[in-house]
Ligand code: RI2
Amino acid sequence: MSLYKTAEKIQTMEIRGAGKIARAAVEALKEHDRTIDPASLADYLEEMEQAAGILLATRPTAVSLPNALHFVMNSVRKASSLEEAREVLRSRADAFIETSTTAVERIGEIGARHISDGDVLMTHCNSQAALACILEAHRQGKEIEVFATEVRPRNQGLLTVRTLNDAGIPAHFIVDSAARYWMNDIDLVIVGSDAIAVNGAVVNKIGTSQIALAAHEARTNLVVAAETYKFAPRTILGELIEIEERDPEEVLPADVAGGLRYVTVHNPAFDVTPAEYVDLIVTEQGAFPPELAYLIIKDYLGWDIREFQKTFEIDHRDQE
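Which structure does this chain take on its own in the form predicted on its own, if you write just that chain?
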């Protein structure tokens, strides 16, 4: 698929989901490399930087997209010849695609170690990473049961309990507001994440922070399962992760809301769970306490704070 076709599909959300977006962008870089015939290393770098910029502009608030492009391009920029640059791009692209494809499986293996035989678990939304941990623990023969919330207003929890049911895992389907009611019966809460900030704060499906607060109050551990490419590097400079506000008709149909003159319907898709309510973050690279989020951004994703400082300074001058 061409660079521009891939960019269009990402922008229109025909390609969606953190992992799929990241892999599609990296694959598009590889494909673009095959279609150009640069005369020099400088020409090649200019062409590939432009290509990366086109892809990055499709979803400027996405977390996985800049991480994937940086994983590839950061090494390409260090090449000393045109031949080396092209070889590095292809090898780094292949490495990212392979690693991200197997990330959930690896997370499941690591996360299952933190689930004990006889545990009663609680999960929220339909995280493939969180489910991988639960399914792997069950596969290992651990006797577990799971409380899954319905996840209003889109009811993603129904997908979760179907997966659990198909695997033969005893499950309980509860309304979101019943999480605290059951929390004292829970041994471990395990959820996924859409983004993780440098301070370890977790952005996930709306309702996660309330469950985390209930778990904290009940002294129940909370584990977050997430791929490393979901860590948000720009939060190093204090940049906030945008919280999407979805269509209010998901909550209340227009024909009903239209008769409520003084009522405004809100539908935030995510919320932020403070790092102090998170006991462990499980990634494909291992399990870390939330306060080590910066090291994941720096060591595993390869971001340097100086890169963001430079960008910040340029943006600041443009605004003056």
Contents of the next structure:
Amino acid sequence: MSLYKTAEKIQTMEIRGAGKIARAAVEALKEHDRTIDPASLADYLEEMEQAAGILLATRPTAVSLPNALHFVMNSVRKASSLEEAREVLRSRADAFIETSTTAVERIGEIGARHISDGDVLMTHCNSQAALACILEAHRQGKEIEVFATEVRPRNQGLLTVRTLNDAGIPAHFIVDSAARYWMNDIDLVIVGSDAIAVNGAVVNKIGTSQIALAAHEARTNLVVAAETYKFAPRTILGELIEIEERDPEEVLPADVAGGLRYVTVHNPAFDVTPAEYVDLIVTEQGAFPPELAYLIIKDYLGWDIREFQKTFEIDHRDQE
Ligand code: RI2
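Compare with the form predicted on its own: the form predicted in complex with the ligand:
Entire complex below, previous chain first.
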């Protein structure tokens, strides 16, 4: 699939889920490398920076996307010959895909430890990382049930209940606004994440923060399952995570909205759950309280923040 096709599929959410977006973007860089024939290292770098920029511009919130592109491109930029740059691009892309896939499996193993036999869970949206924990707990023979929200406007909850159904896990499909109604029956809320800030705030599908609030009130624990590349290094520098505002037509068709002269339809795709409503973040490196987000960015993500800043200053300039 061409770079442009992948970018389009990410934008339209045919390819979706923070982890999948990251892997698809890296795969697209590899594919783009196969289709070009640059004369020099400089030409190659220019071409690949542009490609990374196109992918980066598809969806602004999931930090897995810039983190994955950074993981590959930062090494490519250091190459001293065209051959080396191309070789580095392919090997770093493969390494990211491999690491990312293994991370989700590992999160499943670690997250399942926090699910007990007999638990009734609630999840929101469709997260591979959160589902990995639920599926692993089920595989271990724990008897669990899952309440899954519908997830307006794109209905990702249907994907979640299909997966649960295929695994033979009893599931309850509810509208988003019913989360608090059921909360007293829930033992544990488990969700994924698109981005985690240095202060432990979790950005996830719109509606997550309302569920977190209801869980907090009911003293129900909330666990976030997220690979370390979902942590946002630039929040250390004080930068806020941009919340994607999608087409209002996803919420209300234009022919209906068009007739409502005084009505504005809003469609933010994500919201922010403060760290105080998050009990645990399960990563492939272990389970941490949200207060340790800084440590994860510095020690586990392992990137020099100054280098990261420099990299993205260059990317920003390219976008202007
Ligand atoms: P995994 C999704 O975003 C959801 O918000 C989900 O919780 C998150 O990505 C993480 O998904 P969208 O692409 O990486 O549906 O755990 O907007 O699969």
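Between two forms, the rigid core is the largest collection of C-alphas that superpose within 1.5 Å. Every value quoted in this text rests on a predicted model; they were computed, and no experiment measured them. Numbering follows the first chain given and starts at 1.
Once the cores line up, the CA of Thr264 ends up less than 2 angstroms apart between these two forms.
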